[in-house]
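Quick heads-up: it's one chain on its own, the form predicted alone, in structure tokens.
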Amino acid sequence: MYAAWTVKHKPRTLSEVVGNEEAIRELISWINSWNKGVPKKRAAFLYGPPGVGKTVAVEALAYDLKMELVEKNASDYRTAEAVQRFAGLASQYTTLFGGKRVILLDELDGITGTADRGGVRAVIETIKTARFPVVLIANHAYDPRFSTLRRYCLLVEFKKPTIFQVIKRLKKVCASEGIMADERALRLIAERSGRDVRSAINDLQALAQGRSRLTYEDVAWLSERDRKEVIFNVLRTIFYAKDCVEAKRAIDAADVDPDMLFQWVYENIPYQLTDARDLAMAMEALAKADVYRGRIRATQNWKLLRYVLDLMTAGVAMSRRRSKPSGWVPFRFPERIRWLARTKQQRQMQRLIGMKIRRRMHVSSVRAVKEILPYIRVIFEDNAEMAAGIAKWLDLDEGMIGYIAGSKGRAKAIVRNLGS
């Protein structure tokens, strides 16, 4: 069974938390102030963007200081009665063996809104009488709905770590997983994650799955990736939608190119649908979508696009009838996209050579690459003198000669013959 690397490599101690050293020192100082009695601010309000380590910092702190951590998502406790039942009681009574305790209410953003006013008010009342430290976590502390709550809290801001800090963390994960990763590859992952450590580790796992080495070419496609919505969320919606409407909404959840999404769905169907009959139905839907894609390319009739989208979202989603979840299965990056990224320079070189041949032989560049270039390559490998004549006639530069010749030695011999 697969294990998410974000869980497997989750920091246990504060020394393993990425970045935010100042915020962590402030949090430790506040916790230690409880040793001298109840402080003026009985709650700490941690805020900052997702994936910067707010929750994990509190969990690591409790581990380091050997404190009992009572943790819940505040969004699960929307009413005043529910908040009081959990946080109110936990903040008043000691542990079974009289140890220290810290109460954590995560995802406080989910408790806001008109229907939740009672919940926010109950949190404030809990803080006023708390006999143990209370930690609140939200993405946005300065929401007007938290204006009263902020008065009773120590505000601690968590910021995004630096690119260098994210890369350092990714290197540690790679070392633990036995993966040799290029520095440039890790830098690109860190940059495209927006310095979100959790997102970066998720991307690293998907990219490195089944590999012992990760090169820049393996991740180069990320430079063109649109992260307005993570593609994984779109795939999750498609594969686990309960009805057609929900599945079709997936295409609106992110600005994803339909051809790109097609490759993602195609790559992941065999891993997400475990029943052979479900798999056959899903591939049939995708095959029909591909037929429409071909017709669009041939006729430029973009009205057919709606059939492509319906088939590769709702068609695939409704194929899941017998497949049962078998643990966490990571979404895989399409091998076709990896291949295109790795061969981009090669295809560009072939195109340029094809255009040279086209001008001399009056054929299409595509036909030149497919039908003529293989014969030229044979000549370049066997006869340097004749190859030099062809290179001169086609006006090939040294880079093109090297590509066709296939080795530096043969390329040098051909270039020498050019001057003679």
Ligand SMILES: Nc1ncnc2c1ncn2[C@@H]1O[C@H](COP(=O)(O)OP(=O)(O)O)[C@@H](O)[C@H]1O
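Note that the structure is a prediction, hence the values are computed from the model and not measured. The term rigid core refers to the maximal set of C-alpha atoms that superpose within 1.5 Å between the two forms. Numbering follows the first chain given and starts at 1. What changes on going to the form predicted in complex with the named molecule:
- Here residue 389 counts as shifted, since its C-alpha moves by at least 2 Å between these two forms after the core is aligned.
- After superposing the rigid core, the Cα of residue 33 is displaced by less than 2 Å between these two forms.
- Taking 2 Å as the criterion, residue 412 counts as shifted between these two forms: its C-alpha moves by at least this amount when the rigid core is aligned.
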Given for the second form:
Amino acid sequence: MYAAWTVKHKPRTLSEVVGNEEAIRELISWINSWNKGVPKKRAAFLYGPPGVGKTVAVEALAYDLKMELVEKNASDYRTAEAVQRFAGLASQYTTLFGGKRVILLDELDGITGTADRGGVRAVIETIKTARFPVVLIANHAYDPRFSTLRRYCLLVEFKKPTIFQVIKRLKKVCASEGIMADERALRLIAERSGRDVRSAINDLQALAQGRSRLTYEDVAWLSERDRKEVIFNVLRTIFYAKDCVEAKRAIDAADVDPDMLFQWVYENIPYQLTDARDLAMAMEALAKADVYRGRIRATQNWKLLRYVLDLMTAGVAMSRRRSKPSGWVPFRFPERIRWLARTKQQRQMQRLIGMKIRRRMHVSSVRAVKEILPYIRVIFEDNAEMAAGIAKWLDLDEGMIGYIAGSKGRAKAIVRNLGS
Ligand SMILES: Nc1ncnc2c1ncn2[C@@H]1O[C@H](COP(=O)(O)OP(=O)(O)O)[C@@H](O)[C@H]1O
Ligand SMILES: [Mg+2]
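Moving on from the form predicted alone, please list the structure of the form predicted in complex with the named molecule.
Okay, now the whole complex, with that chain kicking things off.
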């Protein structure tokens, strides 16, 4: 049911790959040089940071040039024997149907050995006799183990794309998912990802899946204190812990706000615990935690926090009895936190106005906002003269007047009346 967007929206052709134009051009012209016979460098070594499109560039290139792609990951060829098993595919003279072939050895960082032994040596031997282009990919090409290997390779550096290019890709994904996204929201996601396209798309999915609109307020909290990696780690530990101790440790290790974590756990329980009875049990634990939270708020007895945390972590973790791990389920960003972020300015303004009312009318500011502000609003919308009188009496500034009046025109009229 849940497909990772990095897979679902993986570029098929080079026209969809953003950034690294020059590196890709270099790669293409090297591949094309094979048409005139085996070139001096029989391998290309692509290197650079993760998530910038190294793998996908080679896949898309093979697709565009209609080449057969033989793709191996580090796990397939860690040792010399494993390399030798497919080395023949590189040294044959023709493919079965006479087409062109490219051999891709991805994630070379995980291979064993050096130039003299093990997997690295076997790769060098394979390149020496290759009749088809061999592409190697690693994060670090300058590992000393690769020094001999490098001599046989055309080195091609992949760099991080620009923020603009990351945004461009995010926009494309949003378009195919039918999401209207603010430019600023996408910019923040791109910036927070450190220009790692893969992680930017993962974040976008967590933030926007199932929505038709993504605003800056929806993502603004990404730049706040509780970094999402921290939260995700805690959630993972809670939902996949094997015992209470492990689950409880999750929260001790991390510096997260318990109220914030509560919202996260609450939002994600239904997606993580798919069995109805497990779900009921977990919700029960959370409900108890919430009772303690209420008591802490009322009494400021912070000793109770221990119970809140235990119920939220161990209580939820132990509810998993029958739910099967349902494959890859992305964590969801809590609606309530989104809502709080979206309404932050508004709530702040109400609080300030509430305090002004409290000073004059001797009610609590919460009650002032709830019970008195609505009446003031009616007056502000209807009678500029009377509104100005009230504004003066309460000592409201222009920002507050504008907020209560709800329109620029009305606010102006009230301010004009202030002088008289
Ligand atoms: N430059 C890019 N253009 C478009 N999509 C990208 C790009 N870089 C990464 N992606 C997305 O991230 C996923 C992982 O990219 P990948 O090519 O494996 O990165 P790398 O090999 O550099 O670690 C891709 O499937 C794709 O969805
Ligand atoms: Mg890769």
